[in-house]
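Here we start with a single chain on its own, the form predicted alone, put down as structure tokens.
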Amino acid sequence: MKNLVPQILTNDADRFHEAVQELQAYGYREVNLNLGCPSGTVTARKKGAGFLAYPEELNQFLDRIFSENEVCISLKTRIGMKDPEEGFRLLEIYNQYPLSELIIHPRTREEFYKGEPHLDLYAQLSAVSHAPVCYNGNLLTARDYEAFHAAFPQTERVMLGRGVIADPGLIGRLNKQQNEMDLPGTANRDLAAEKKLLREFHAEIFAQYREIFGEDRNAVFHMKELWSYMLQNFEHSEKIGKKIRKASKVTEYLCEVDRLFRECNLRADGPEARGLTMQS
């Protein structure tokens, strides 16, 4: 049975409580607070990673939500708004509360997803966290996971976000290799099966978008963000990728998508495979 944890994005303790009550009615017993989203429209409202710039207000907010709600609460956080060193002050705050889990993305809000995560700081923060720690950031391929696991064998939990969007078969391969007591890698991959899975993943997402939005143009528009990740899977996909991004009509869009799956092979080493490096 899958353990689904809804995520809440707010800086208002009353609204947080209202959301928790609604979710409890559906049977949820754990929620996650998003303190990591770097989007400008979110941070401008002092939400997501924007809340990290106000540590005293954040502390007061956490005090209320932990005292007023009878659910398990986990946090997903970045290590600061501007300066990575902010992470130490934030951890002092987090350590005051009984978090079910602390998910750390070791970048600041201003770094977005650029450059390498601050793994040296992650090592220091995770070592003194009172809550179980989950790592998040730049785990896009099996090779990335292998490098991270070798560097941090004590971290038992990882979050795969962009990597799974680009490669929906990644979790299955990692679980299979782990069960077989084998290290993740590129050997024995069935690229034909992975392409089939990726195509089915695309078809399901697109069908759901068309149903939700009720018209094709908006559905096509929303698929383009998905392709910013998925195109990294394919070899020599630049020209077709540009046509997919420019398509506005559903017939044109589907024609180019079909062409991509027919003409472009998957990268044998996964999307933008590269190892992680330590930095301070």
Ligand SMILES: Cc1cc2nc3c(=O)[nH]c(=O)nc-3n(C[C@H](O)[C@H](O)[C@H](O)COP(=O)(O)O)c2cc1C
The other form holds:
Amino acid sequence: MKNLVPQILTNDADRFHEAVQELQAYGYREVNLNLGCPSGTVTARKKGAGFLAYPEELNQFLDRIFSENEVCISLKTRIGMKDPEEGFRLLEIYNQYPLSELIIHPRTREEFYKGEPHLDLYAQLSAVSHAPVCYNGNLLTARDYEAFHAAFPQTERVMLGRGVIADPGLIGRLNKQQNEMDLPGTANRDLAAEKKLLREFHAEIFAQYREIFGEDRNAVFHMKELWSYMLQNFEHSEKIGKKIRKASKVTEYLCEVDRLFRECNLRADGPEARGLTMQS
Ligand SMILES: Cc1cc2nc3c(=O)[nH]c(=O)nc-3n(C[C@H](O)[C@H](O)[C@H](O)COP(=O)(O)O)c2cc1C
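Since the one above is the form predicted alone, can you give the form predicted together with this ligand too?
The next block holds the full complex; its first chain is the one shown before.
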């Protein structure tokens, strides 16, 4: 059984409480607070990573949500708004509360997704955190995970973002690797099975989008964001990729997607060749 944790994005303790009550009614026993979203429309409203620029207000907010809610609360945080050193003050604040988990994405808001995560800061912050720490940032391939695990064997939890959108089989392969002590990277990959999985993943997401949006144009539009990650898996996909990005009618879109799966092989080589490198 998967443990699904809903996420809340707010800086208002009353609204947080309302959301928690609704979620509890659905049976959820843990919620996550988003202190990491770097989007301008979010940070301008002092939410997501924008809240990190106001540590004393954040402290008061946390004081209220931890005293007013009977639910486990975890945090997803960046290490500051502008300066990675802000992370130390933030950790002091977080350590006052019984977080069920602290997910650290060691970049500032200003860094968005660019450059390398600050692993040096992550090492220092994770060492002093009272809560169990989960690492997030640029674990895009099995090799990235292996390198991280070798450098931080004490970190038992990781969160994957873009890597798993591009390659939904990644988590299954990592689990298999750990169980069977396989070699990391490309040695044991079954590309035909991976392609099948990617195709099923695409079909399921697209079907759900069509149902939720009730309108095919919008569903196709949302699929294009996924393709900006998934296309990097395929060899020689530039031409068909362009057509997928241009398609607006569902028939046209599905025809190009079908062609891509038929004509383009998955890349068997490493992360650099897949374009999803640490510099992304
Ligand atoms: C398109 C997109 C949507 C995202 N939405 C969320 C979100 O709703 N909540 C959240 O905590 N993080 C969100 N993230 C951030 C990821 O969880 C993660 O922190 C980030 O991608 C860095 O990890 P990665 O290098 O493994 O991708 C999003 C990232 C992307 C690219």
